[in-house]
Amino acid sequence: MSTPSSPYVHTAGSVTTVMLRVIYALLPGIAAYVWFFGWGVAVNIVFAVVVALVCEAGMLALRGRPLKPFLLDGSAAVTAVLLALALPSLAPWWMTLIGTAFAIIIAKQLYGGLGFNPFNPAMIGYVVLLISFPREMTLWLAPEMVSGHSMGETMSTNPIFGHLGGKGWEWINGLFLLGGLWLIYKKVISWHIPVTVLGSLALMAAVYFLIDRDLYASPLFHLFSGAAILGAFFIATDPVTASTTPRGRLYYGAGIGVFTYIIRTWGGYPDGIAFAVLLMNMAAPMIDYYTRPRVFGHKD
């Protein structure tokens, strides 16, 4: 009788399915995304999906890779999304188009595809056009103007000032907040980096807040305001570009953390997630070299 030969253990989940758990996760944050900010946040995650599947299928082409199992996987479908959801919700089309391209061809396939890109294509998109377009980036209305729904008393007359954080926010990053939940429940992802991440930015706003609260915003106003929830469950998470140790892992979050509150309150960017992504995706090889397991049956 013949052995097969390994590996002996297969997982029932495959990339498709994956991407597939990650758009699932991410529909109820943004149906409220839609009902505080208007149907641009959906024309935009159109649009972005499209442009994401036209460009990956160019570059296949040119490449010599096969269509279908590519572009069906979601990779690309799911990084159109994310950067979508970094856009204003009436950014015009023009940066939709050069944010995704960008994304799937010079930070993805130029790489080598899904496994070999060493930066979250979504984070590059979204920070060659804040860098290049900080104007248009920045053009966020309140939610009343742009959905024309009312938004009820909150804890200060400021139109972009909700309960918790900015106004919507609470309850877009609430249910951002339940999908990322949900994806470790699948074990799509482990609660080591969304742990982390925001735990460190909170432990430092918190820090920050005692010193001095008419000076630094509250820990509660980091985790709900701005991408600090979507960061923390769907793009720091990446399994591509993120540490994969389970100690590295710890410190890939926390540095994620530590970074964003720098440059939220001391930096010229309004929202750090994106850049400490990226400096984080830089040290992973590093992190994981140094937090690698000791090998069964080696000393050292």
Second form
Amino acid sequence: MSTPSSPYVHTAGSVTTVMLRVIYALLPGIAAYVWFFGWGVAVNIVFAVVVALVCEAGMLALRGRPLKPFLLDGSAAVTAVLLALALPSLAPWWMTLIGTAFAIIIAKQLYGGLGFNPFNPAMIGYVVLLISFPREMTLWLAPEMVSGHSMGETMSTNPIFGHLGGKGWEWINGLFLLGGLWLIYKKVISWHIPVTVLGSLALMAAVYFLIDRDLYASPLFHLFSGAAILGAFFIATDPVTASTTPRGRLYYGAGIGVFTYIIRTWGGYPDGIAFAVLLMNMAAPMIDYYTRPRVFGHKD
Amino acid sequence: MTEYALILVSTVLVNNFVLVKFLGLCPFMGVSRKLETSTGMALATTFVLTLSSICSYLVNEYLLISLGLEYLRTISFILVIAVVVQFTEMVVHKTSPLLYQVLGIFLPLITTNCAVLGVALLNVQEQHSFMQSAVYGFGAAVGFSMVLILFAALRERILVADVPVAFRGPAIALITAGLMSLAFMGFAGLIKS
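Moving on from the form predicted alone, please list the structure of the form predicted together with the partner chain.
Now the full complex is given, and it begins with the chain already shown.
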């Protein structure tokens, strides 16, 4: 391994750098979340990270793999943060425990750890919880319910809240959007997936909104509520589980947007991002197979 | 027309025979190791499922019911399916000897694919008409084929993964099938029955 072979492509850096940048990009949104809805989400995040690291360390030890490089690469922490953000902030501690453990042990380590998992671990953990404990998973806080919290009253009365998505959520999602754009600027993620996810979601929403304004929500509402922006920039772009070819990423992203709209509008679950991401994870190897870039000098 | 579209969406996505009803798991596990074979299997099964669904409807309607022989339903459906599979085998043998060789034992084993008998029996149970039976069989086959081909592509990727020794092969394949089924739960409630 003295001289690597060409081409000498300069990349964004090590896995650790990439994962750290993802966490930095999430920070403004998380800060707003804490400011609007209290400390619940921060407690969840810290607890999920601890559980994820413990599970990762245990599985690595069982598999006889070195602990330090895999624990310090930050991938388990990112999975835990994304899962904790997807849970309601007052989710009981054992739900965070079950979801994170399932994500790390079954969806990630049983497939051989980082780089091999076919499904996004955070979304597997989320879907397992959503299917097993549907009642607890839909206990979302409305700002009015945040008692003893100074923001609660402000948000329910102030006119800058509640125009685009849920009250407070449009600001959190706006900050996630900023973080996501920073990730694209830093070339941690490419533009293909976020643009096609949000674009196809907005297009579907716009078509149905124009057909019947009373029955279907507006495209802006679809973009700024639920996990659409978080999903498009931070979850769907997971380099391991997404499609890897540029053209494949366009199909992959468009599929997520369309499935999200279908499940949100006609399905039995409130938000479809997690299911849409898993469905397209499932199709990603097939998409890659059919969108292989042409090798230079060869015909199709 | 809407009715047939609903049957199609229902059988392909919402009530997918493999991932939601858990029928036809043997070919799903057995023929999904390579993408090429699974594509061939998917085509053969689509052909058999659609044809046997139509034939079993005709047998049930014009033979069993008119002669009052409903108690012979299961056995006569198995016979119909075996005949259709035999026919398919002859067609594949003549048209594509290579595919015939690659599919090997799995081609005659379509007879024992529980999804095929399941579709025939469900058609009777849900009192489908002739066209409904045909669309139901075709939809079930499309759902089966789609999932089988996606699964084969996934398995080719898992084959090169650093899976723990105890989980290699069918174990991790079954876990993957379970996770795929989890993703398909998202379609629940799409069609109000």
